[in-house]
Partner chain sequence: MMALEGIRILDASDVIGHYAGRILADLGADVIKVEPVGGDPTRRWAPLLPDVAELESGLQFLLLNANKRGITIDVTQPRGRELYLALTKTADVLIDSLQEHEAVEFGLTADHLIEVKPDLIHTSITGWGLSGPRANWAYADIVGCAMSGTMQLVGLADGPPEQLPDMQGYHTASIQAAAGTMGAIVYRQSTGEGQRVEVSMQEAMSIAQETAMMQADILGTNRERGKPQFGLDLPGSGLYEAADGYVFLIASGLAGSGFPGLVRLMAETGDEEDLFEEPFRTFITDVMGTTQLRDILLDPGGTSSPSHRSSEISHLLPHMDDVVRKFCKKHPKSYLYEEGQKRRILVGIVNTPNDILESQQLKERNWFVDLEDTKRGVTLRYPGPQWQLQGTPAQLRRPAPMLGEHNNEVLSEIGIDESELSELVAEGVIAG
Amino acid sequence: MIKNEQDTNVETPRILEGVKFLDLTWFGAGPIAMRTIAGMGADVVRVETEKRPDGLRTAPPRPVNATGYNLSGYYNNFNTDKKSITIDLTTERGHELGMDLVQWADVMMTNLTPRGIRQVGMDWETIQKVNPGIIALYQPMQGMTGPHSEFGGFGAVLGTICGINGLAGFEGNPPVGVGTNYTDYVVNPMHAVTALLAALYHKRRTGEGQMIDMSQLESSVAALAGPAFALANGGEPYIREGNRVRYAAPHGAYRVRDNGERGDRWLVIACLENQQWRDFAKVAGHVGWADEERFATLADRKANENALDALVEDWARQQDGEGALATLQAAGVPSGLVLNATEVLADQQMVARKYFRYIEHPEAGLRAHDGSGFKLSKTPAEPQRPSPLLGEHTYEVATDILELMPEEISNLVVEQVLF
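Where the form is predicted alone, what structure does this chain have on its own?
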């Protein structure tokens, strides 16, 4: 339950309250999906181990000279509202406890490779025998079947094999890596959430669980349908043109005057229609540009794009970024400033809509966290609790869910089954 912002005395139920999720994910795509689920009110128990902690716990950003597994801003942002129990699932007793959690859960998710899944004994055949009604989402990089199903890799690898790196940069130059932003943070987590909610809906109607085989590769390729279908349907190869696109001109990022605070600043302009181009020329104080034959139509502007960009660049260098943006927006010209992370945190639109959630973490302190990315008027879905310390809820889960006695818990800690 969370407090209703309009009436602090009213508590609003979240849509997945009472639904039990077993989180066997690590690094990016899996934990982000589970964070969204946890934000909807589900009871998410995250299984970790001190023998091989989630690498995200050691990833930057971290405070200077920070040590320990609880201070990564990356990890803490993507694991809010979860509980952490540390179990070595590779031991005989640890596997038994894992099966007890499977029996408890309505849903399980993992993004381990098929080999890793076999190592911890969480394959579909095994868990379905223990809990026939469970929903299990398997999210390895290239799916559970096929000749490459055993290949390992992370977001940067996925960006290469799904083709996204082949779309960035300029023709004739080496491909440009785009990090893990599309694959790890956006496409795969949201496809996973969609699949989980669909399977839950089916279960509520029929009582049936099911296995979800989700290839991160296929999920990522789905976001690149434009270039793929342009080639398949029209035989039209994709040409890498940097910030340029075939359906707009001018279209790019143009350097504006340094405001003395952050160095280089860039203004993005995208004129998709002739009227927008004419309005831009008027705002720029060069109405005559729109009357020049070489810039009269989109086809003309594309044919003379180097000359067009040179004019826009010369104009932009004389402009204050905020002032130019306000004038262009008022004239209906699509435009925006390229913001850095500090500016995004302070952006008046983001602040007004209360996107960032500031949550106090017991070791990291008060930190900004991503919001849900959407707002539900009846069943809010925002992060409420900080990410768990490694093994923070081991005793709680061991007693309340696994129903172990304190003496047995102590013995399992000594045996390094629990940590």
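Structure of the form predicted in complex with its partner chain, please, following the form predicted alone?
Below: the lone chain, stripped of partners and molecules.
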């Protein structure tokens, strides 16, 4: 594991150089959006408090025996390139300082509920008075209006409401979901990034700021809308059928031979076209399968999918995963192995493309970080600087942006407005 060479330097242009973002988000969906924005070169100032710190700061994974707010990999992966100032916005003076930051900012984002937004006095009417040209993205779970707008929850709660639990898995199994707070990591943060950049584009054309009401529920359903859209319009109803899909067969995860290192090893195969099915049968050593009438077309294979899957399962059980994958890929059959996180970190394609970024953090040491989900050829958006320690930039932001004098800062610390 070596630290990445810096692939940008002072001359490398960044998309959002000089654009100022006020980050009032916490947990997953909001911070990841702001991390992406910070990776594009924006100046992102994150307001936190010690009284009620971002829950991710103390969440696992952390090193054994870790204490304090700065060692969680969960937090540290999602807040790169930002500055952290600790202000208690619920105090009168704290709120004034918050409004100074609103005035400073081009864009503000929060994922608090409307109730939380009122508590910190950051509702649209208030901030617009202070900064009429501001862009503000509000990202509560269910939007700023409607009977459920005050409903609270984390990604795991939203996962059930937006329907992913009800879609994943096998009919008859409980709807346990997908094992993660799935929509927190790409769907909601990256939808938010797109919305913010679109608003910024519009502002640069017209001078107009605006409010963005982003319901995480709507954003999530939009990315999972196939089954509801089909149901609303007379299509065949959705069936929870695990790894099967209507548009391909065979399609699934098939257990391969235990190689002694890791028993739980699965090969995924997806034959979307008849030719891929014939190629699969051939390289699997069962060219006769492709001649069987019951497997001739996609409709035939879907009609006889249990029999088909039984054959593929038996075949896969005798295969070495890596070997079978190489064989299938050489024949152009869409296929892969179900990798665990250790294997993803070491995966030759990920390593060759330098997806993961190794960044030195003052307390956590040299750690792996997710890179950018898109590679930009002229203006890289990869994370560069480690996530801030809690309040790491309080003095700097108080001095440079809030223009407070050292004595005033000390007084505010004593008064527990700043930490």
